[in-house]
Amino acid sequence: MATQHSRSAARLMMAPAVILLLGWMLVPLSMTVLFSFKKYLPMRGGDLGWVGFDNYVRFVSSSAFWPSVQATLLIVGGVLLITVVLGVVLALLLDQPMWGQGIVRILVIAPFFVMPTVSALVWKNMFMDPVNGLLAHVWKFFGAAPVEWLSQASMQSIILIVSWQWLPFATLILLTAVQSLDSEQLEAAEMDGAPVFKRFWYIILPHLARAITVVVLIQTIFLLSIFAEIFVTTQGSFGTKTLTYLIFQRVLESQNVGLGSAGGVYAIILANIVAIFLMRIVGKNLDA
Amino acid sequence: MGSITLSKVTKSFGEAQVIPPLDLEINDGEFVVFVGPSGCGKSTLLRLIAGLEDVSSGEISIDGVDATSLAPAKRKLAMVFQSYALYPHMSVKKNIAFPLKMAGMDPAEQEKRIANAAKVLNLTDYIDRRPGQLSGGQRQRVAIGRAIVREPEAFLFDEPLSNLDAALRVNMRAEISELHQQLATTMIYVTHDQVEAMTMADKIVVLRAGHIEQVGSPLELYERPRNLFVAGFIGSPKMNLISGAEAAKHDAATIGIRPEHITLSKESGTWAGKVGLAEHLGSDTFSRIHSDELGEITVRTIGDFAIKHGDTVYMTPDMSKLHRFDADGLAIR
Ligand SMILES: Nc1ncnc2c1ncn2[C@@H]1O[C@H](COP(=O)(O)OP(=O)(O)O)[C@@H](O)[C@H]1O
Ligand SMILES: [Mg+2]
């Protein structure tokens, strides 16, 4: 259908958008790569010239690097575990016919609409504050000493906050998957002698496998870069310094742009590995 | 053993009573067909027997034991669903093995039963495929295979052939009938297609709006329909129903005569009419004949009968095959 002429016209029309998007991505990316090969200390002498792979080596060999990778994996893994397990449970519950279903579903989805910064601050000040927080009051009511959540259980607290934000996403995707299950399959399994738990294990869970994979991969990409939740709560202390937060500290607190950029390149490589898996699996789902 | 008795069974969904009080006796080894128009409650009745729905009142007993509140799995019945309801992530073999695995059967015995079912149903070549890689007829056979390995007391089929094309349907119909001969197990089969009912059943249960209109063998229903509904539902083409002056001559509100019980002639006969449409199939001729006093009459003639649109013909009914119905639609005998 498309003639040579209409095709080149279309290209011309799309060009501004494509160039803008490309520039948006390419400029910061190439600057990051550029800086990662330089010694660049803005407040202490500025651009001090090329240093080859020095920054890459220093970033990895710094004593903060491995703990930050560990913290990142712990947060990502913890949040994934909680959101997938609770997401499946919630999806199954929300699928049951009940009174006020519409409102309950909106309530469940609501946390997703709250900005990460805001939700982290709400958790920090309204729930986890050792003096005024709701949890502190509960502890005191039972005669226990209030927990200083963000210092004594810092990692668990951050995982809790982030899980709360991402649970709606997981629930929503899993709920649509649960709803697409043919009810006759469950009835057939029931007649075949499978009790409730076995029906879940042999029929529902395999049916949800793809949806769970999608949830895991999409969340992984976003969770690798969580920042606001840490920034407004622990500021990276008490063992909650993730890779992203480490890069932020290198660039803005140590004012070492070169070193931070090298970390950034590591993060880009990591995210791309996950993204390739994601594209493959989501692409397959769309084909099938 | 597989006798099933329903006594005063009812089912309501909220306000709507789908099954009014209903009694039914199904004997061991019988092939029973529930037939009726869409939405008359056939599936609901089958699901009540299966235990997938709870009865609102009444009692269901299987082999003389009260099964009204027994879980589906405990009733020893196997069901074949309209959508087949195969487990898509399991191979054919795993699908068929599923009920055996749930029953915790010894693996060697499982293998034996699966191999046997696969052989009976011609599934041996596909045993490792997933349901998604099978044709409609093959899926149907897997669903039946999953039912027979359990060696149930009775099989329940809910419109199992409605997703197949016409030619395959005739084939599968024969296969299921043959399976019944081999296994000699009770089968309850739901369909809205009276041809399926007539060809397969030992006993037909005609349902309308949850009511049992008549129970009987195919020939009983054909020869002695209890009322107008059954008369119109059983038989193809439909029985001609005539009311008015002609019916009054026979002391009835309505008379019925089947298309195959009318003889056509070009010269003389009881009723005159003009040919509206003539379908020449070679083996039979189906003609629709307009008659001023009777309305539209369908006639079936064996072999070819050379008539065309607009011809005047004479029809002679076989009086011994005439059905008479009173004002309430009940047959007069
Ligand atoms: N779960 C249900 N809730 C409410 N009404 C139902 C339900 N299942 C069936 N019905 C109603 O019961 C009637 C009979 O349905 P069904 O047994 O499926 O008919 P059939 O199988 O003969 O076509 C229909 O009017 C249908 O709307
Ligand atoms: Mg039905």
Contents of the next structure:
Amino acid sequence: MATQHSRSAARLMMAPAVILLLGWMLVPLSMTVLFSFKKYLPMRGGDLGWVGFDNYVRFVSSSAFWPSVQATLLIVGGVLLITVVLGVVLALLLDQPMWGQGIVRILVIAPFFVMPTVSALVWKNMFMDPVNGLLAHVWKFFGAAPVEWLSQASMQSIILIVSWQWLPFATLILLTAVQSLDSEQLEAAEMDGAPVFKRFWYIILPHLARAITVVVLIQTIFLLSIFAEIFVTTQGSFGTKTLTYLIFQRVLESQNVGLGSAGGVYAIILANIVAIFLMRIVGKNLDA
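Mind pulling up the form predicted on its own next to the form predicted in complex with the partner chain we just looked at?
One chain, no partners, no other molecules: that is all that follows.
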């Protein structure tokens, strides 16, 4: 049993790490909030003084603000839907005994370790190019006109690229959950004559609820700040401009760090709203 002395010693030893972590998080956040109330032009005079909420009003009154929020949420929702559904399917398939099971699992998980810029370039040039891309050759083989993916189906293309990169993460988490399932329950249900769909719906899916919740929460945190894939492929054109890309574009065009900082605060607010919504809807599974 821990004594008061041991607890005090533990707090003392943890204090440097906690202080360092808080500083690492709070200092950039504080500077972002501070600059959001200033007109700070590093290439044109530096700090030009306080402007109050002018940066916030300028950013939110932009015609591109709400479409960027909509595009962000659409990408997040589309990627979550694809990765969770296909992740469950792949996890169930990879749990089955097969020849070369270890190699197959490594190949399935491998895309997660590819850098976002590299994966976006591969998809853009090797698969989605309307002239030399693999999909263009497939279309030509069947006598159809190649699709210009990044202009005609830009949002679907971004969702597909990002889903390809995040599917291994979802599969890995869900596969771990599938392997922890008590096989005796499935065997008992099978002996009682329960069909495959009912075994999945009433036994497997409830068991995967906590794992699905973890996948949704972690992926949402990272997907809200998606940038590299859009920068490499569409550069925000054709309705793919997310809030993060809009912040980058505004800072690049106006060289106004204060305006970009105000956009960063809006991004933080959006992330917290989405996180609170998810915790209320699916986060209760973590307490089960």
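Positions refer to the first chain, counted from 1. The model shown is predicted, which means the values in this text are computed figures rather than measured ones. Throughout, rigid core stands for the largest set of C-alpha atoms superposing within 1.5 Å between the two forms.
Once the rigid core is overlaid between these two forms, A144 does not reach a Cα shift of 2 Å, moving by less than that.
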